[in-house]
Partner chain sequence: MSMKIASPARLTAWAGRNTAMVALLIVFLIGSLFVENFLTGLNLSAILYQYAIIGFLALGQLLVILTAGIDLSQGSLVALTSIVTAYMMRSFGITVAVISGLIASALLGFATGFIVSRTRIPAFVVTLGSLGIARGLALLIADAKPISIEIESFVDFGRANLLGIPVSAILWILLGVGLAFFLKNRRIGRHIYAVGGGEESARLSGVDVKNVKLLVYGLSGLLTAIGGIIWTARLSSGSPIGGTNYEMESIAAVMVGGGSLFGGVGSVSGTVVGVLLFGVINSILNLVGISPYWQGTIKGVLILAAVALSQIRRVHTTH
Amino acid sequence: MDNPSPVLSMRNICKSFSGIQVLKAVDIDLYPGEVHCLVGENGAGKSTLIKIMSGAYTPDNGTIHYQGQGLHNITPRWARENGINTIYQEIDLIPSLSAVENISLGIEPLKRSGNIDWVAARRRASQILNNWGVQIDVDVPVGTLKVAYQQMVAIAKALALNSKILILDEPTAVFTSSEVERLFGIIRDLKFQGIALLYISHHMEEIFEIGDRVTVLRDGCLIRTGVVSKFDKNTIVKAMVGRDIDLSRRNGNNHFGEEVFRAEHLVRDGVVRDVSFSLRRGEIIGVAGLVGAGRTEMARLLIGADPLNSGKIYLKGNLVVVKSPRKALELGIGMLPESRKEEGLVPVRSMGENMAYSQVEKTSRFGLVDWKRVRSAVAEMVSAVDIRPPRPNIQVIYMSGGNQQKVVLSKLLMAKCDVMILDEPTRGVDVGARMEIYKIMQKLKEQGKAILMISSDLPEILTQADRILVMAKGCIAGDLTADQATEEKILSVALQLEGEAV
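Output the structure for the chain only; the required form is predicted on its own.
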């Protein structure tokens, strides 16, 4: 680097929770104008380290120097006021407030009268988002926006502050390639401005495209650090998990069973228009498309979370009316939602309770639940999906992202659904957990389950799907076999329709 002095140095950082050491003598330096990538499996200590940087946690041991000065007793408020800002994987916004209000919170521009200048606030918020190519109504509650747009607002909120260090925790988890490129453009501009960026991602290709330096953690320990050019994908993955992992394309099995699910001419005004497709036993259909293409909105129609304006759904050849997610589960149609925190989990309840929700009604008689049977089923499922540590009584809020996703997936497995809709199944999970989720999907495929997988990760779509539906502007713009599909072909199909008038 041109400037050899780091803006932040951390040495010998240690942290324990309830006697379990999660960070063990970790060192890291952040330099102005550099993207430092921090990688490791879920539970490796990444989140704990960035929470120490941002003042949420205090280290048990170690030293921190910021702009050459030793720091003690950092608080989140001090960090924000002094230019250390974090965008966490779980979006930190107030859902009932608008984008303008969230972005301006704590830094509201004032008129001479002392009142908030909302015209200036709206102008600033719109300018930040427009520079990114994001066209949203900045006055609607952010809780009504899609998850990807909420993430964009969260990033805009951080950019509105005078950041010297910007920490990005899985910022592209729900982005398509075009949104990722927009973000990378902003990151390059921030680098040029001399801001130090700490970038956490489970996507190897992002590290090599945007990173200058990389640090690998495993089990709370520093394994390797250095300039990105000294690494390749395999060396990073092996350092993360301590073993080799096959990241190559899966050889698809084209021997499918009979049709188990069919949607005909589904319409919901303004979001989904004339969607039709069928799904066979042992088949994985991937659903690709840009943010706003209507993928999640379509999935919500399939489970009755939103009402249809018109269209029909057939299950095993029979016309069915799906009025609610509960009814869908009764029929054998289950969905893993895009946002596990908001829609898939009860964070303050235990792992076992969350997994058992789909079992309680099935095992109850006369309103009494057979908890012995439920606990036995939970224990078997914990072992089957390899949740570690296998502690059913632990609160979900304290589990890693990968284990949380396995808990949500386990609810579907315990419900014994024939049709599984997986919306962003590996969002925010590390490469090891990702491979384990893929193995679960392949076992389900072998068992004759029918899977509809929505993903913004094109490599995931290409490696896991037998057939790929490309959505744009609420309809299916293309239907590709695995052999036909490439990233360029998928994007070409999506963008071709995106450029047309509706």
Second form
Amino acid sequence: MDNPSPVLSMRNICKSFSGIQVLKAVDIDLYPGEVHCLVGENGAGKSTLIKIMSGAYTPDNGTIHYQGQGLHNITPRWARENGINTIYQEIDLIPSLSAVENISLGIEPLKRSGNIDWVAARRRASQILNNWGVQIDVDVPVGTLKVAYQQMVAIAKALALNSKILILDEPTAVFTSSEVERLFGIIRDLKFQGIALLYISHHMEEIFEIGDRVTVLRDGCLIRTGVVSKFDKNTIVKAMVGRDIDLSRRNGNNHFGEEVFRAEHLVRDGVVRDVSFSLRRGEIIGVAGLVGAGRTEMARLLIGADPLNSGKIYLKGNLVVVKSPRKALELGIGMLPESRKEEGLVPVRSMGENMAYSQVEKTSRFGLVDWKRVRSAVAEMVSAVDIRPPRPNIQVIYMSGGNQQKVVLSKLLMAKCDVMILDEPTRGVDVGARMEIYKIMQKLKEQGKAILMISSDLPEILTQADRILVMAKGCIAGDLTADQATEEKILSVALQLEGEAV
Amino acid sequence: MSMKIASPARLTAWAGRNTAMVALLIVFLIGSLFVENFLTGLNLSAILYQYAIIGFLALGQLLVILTAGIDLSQGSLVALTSIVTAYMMRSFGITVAVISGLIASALLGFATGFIVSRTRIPAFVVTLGSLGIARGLALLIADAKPISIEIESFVDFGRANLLGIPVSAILWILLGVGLAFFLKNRRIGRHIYAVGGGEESARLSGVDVKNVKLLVYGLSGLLTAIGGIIWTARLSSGSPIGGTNYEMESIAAVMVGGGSLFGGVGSVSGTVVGVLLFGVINSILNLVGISPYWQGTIKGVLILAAVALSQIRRVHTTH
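One more: the block was the form predicted on its own; return the form predicted together with the partner chain.
Time for the whole complex; same chain goes first.
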């Protein structure tokens, strides 16, 4: 390295919350002009570490050296004024304010009179964005912009004050591939300017594409750190989970039972044009497709969340009318929603209570809830989906993404449905929990349940599904068996119709 | 140029953004055409006399609502201000009395702000507490009786005119213009919007969230006190039971003027229009001779309609 002294160096950083230690003596160094990737499962302590770096949390212990200066802790304002900036995954910009206002927030340029110099603020904002070729209206509320543009405004905000360190927390989670490329272009530009970047991502490919150095955390401990060239995919995954993970295709039992579910020519104006398929007992169908292909919209028709314009649904050979999600559950069709926080959980209530919501009616007598039966049902489900630690009283907001997903999944299991629709079951879930969710799916399959799994993760579809439906523009564009399907094939089918004139 | 302004598309777009203004124009037109004695200097000036007071409260309420808070204590603070002012005026004269009234209300406002900004107690609950405290203090000081004011010059101030326009209304508008400038061009002004638009983001951007919150409740107390002093002068006495439900009118004015209880959205101009809208509606209902009991109900329905309309509009613009 031609520049061997780190711009930021943290030693022996410890932090605990209400008695639980989330960081145990972690060291990390950031070098100018380098992309340092921070990886680890959800709950490994990544977020806590970057929040200490950006001043949102104060460490219990440890030393921080920034540009040779020793500090005990950092405040948000100090961090921003001294060039340490963080692009958070969710909370970053203020949606009701414009790009100009967001970029200058907290560092507003002032005229001599002490009033804000809006001309200078606007010039600075447009200059940064134009440099990247980002053409947006800088005066509309950023909440009305596309998410990828919001992310770029957020980076511009960080750069408005001469950044020395830029922390990116899973920036590409919601990006399309062309947007990822544009972001990587920006990152390379920043590296060239000598900025030190800390990059957090779940995507292995991204680490090898833009990373120079990598640090792996597990359970709050530093497991491994070093230059990226000394690692490969397997060593990183192994360090993250502490054991070997089998990502290869399972050899499932492919004896399917009779048909339980059939959809014929489902139509909903504007989103679903013509969808027909059937599901057998013990079968997992994967639904692939690009964002906007109508997958979630199709699933919502199956459970009656949106009304059908035309089409028929048969359950065990009988024509049924699914008027509402409640009716669907009665019939034995359940869905795991895509956004668990909004649709699947009441985050401020406890895990047990969330599970019990689906049980209250079944276990009540004379209109009164039988809490004893609810509790035993909850205990049964906690062990069935293997939530660790099994503490029914913990508030859902304090649980990891994987455990939250298991709570939602357990609600679905409790409803004892024959047909289960899983919409992005492993989104935002770490590798370990992902494996366990797959295990649960296999168990359901053996029990003779029929599963429709919507996923944007092609490796997941390829390894888990028995059959793959590819959707494009509201239609089933392809129906592939697991043996025929490859990533290339699925993508080419998904894209085929996209190019066709309608 | 004049063609451009008159173009129907532009006009509809403008109307869509300024529902409250359109409503005000329509109601004003209806009053002018169909209601006797509405379009007279005397009546218009009476509207301003009465609603400038709510106007000061609404400006304070706006600041609080912009930070996603709410101030339920305003009506009681009007009573406290009026009692403190009237009580002090007996022995110390106008200047000391007015300053005491302002300080009493502002102090309670800052105390409220201190609790809201330093604890996790919701503003709704904290200001409900302040509501009780202020009313109770007013009743205690006054021994539950009104305190009359004999000083002529103070009473005259409440009725003062400039070219037929009440001085209190002129003061209100000047203060509104100043506040709009402050919100747009001063750092703290922008930070008020930022806190309501996204508290955590604002904090991480280096905004002093705690003190911004402290400030808005303090300013709400101070602006309420100005309204309270004008109210006292008009009444020529201090009343411990006055100002009841004034906070409802100020909240309604902010919301009808485009403010959002979720914070970050709202403007001085919208709030001023909201206040005037209620003033005009109130005047028409009085002139037509509708019973005060019905008036409350009608205003309630109008508030719901206005807020529902602005919600629909918001849904349309965000999608």
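So that the term is clear: the rigid core is the largest set of C-alpha atoms that superpose within 1.5 Å between two forms. Residue numbers count along the first chain shown, from 1. Quantities reported herein were computed from a predicted structural model and do not represent experimental measurements.
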Open item on the list: Given a superposition on the rigid core, I'd like a yes or no on whether residue 467 shifts its C-alpha by 2 Å or more between these two forms.
Closed with: no
Open item on the list: Checking residue 480 here: with the core superposed, does its CA move 2 Å or more between these two forms?
Closed with: no
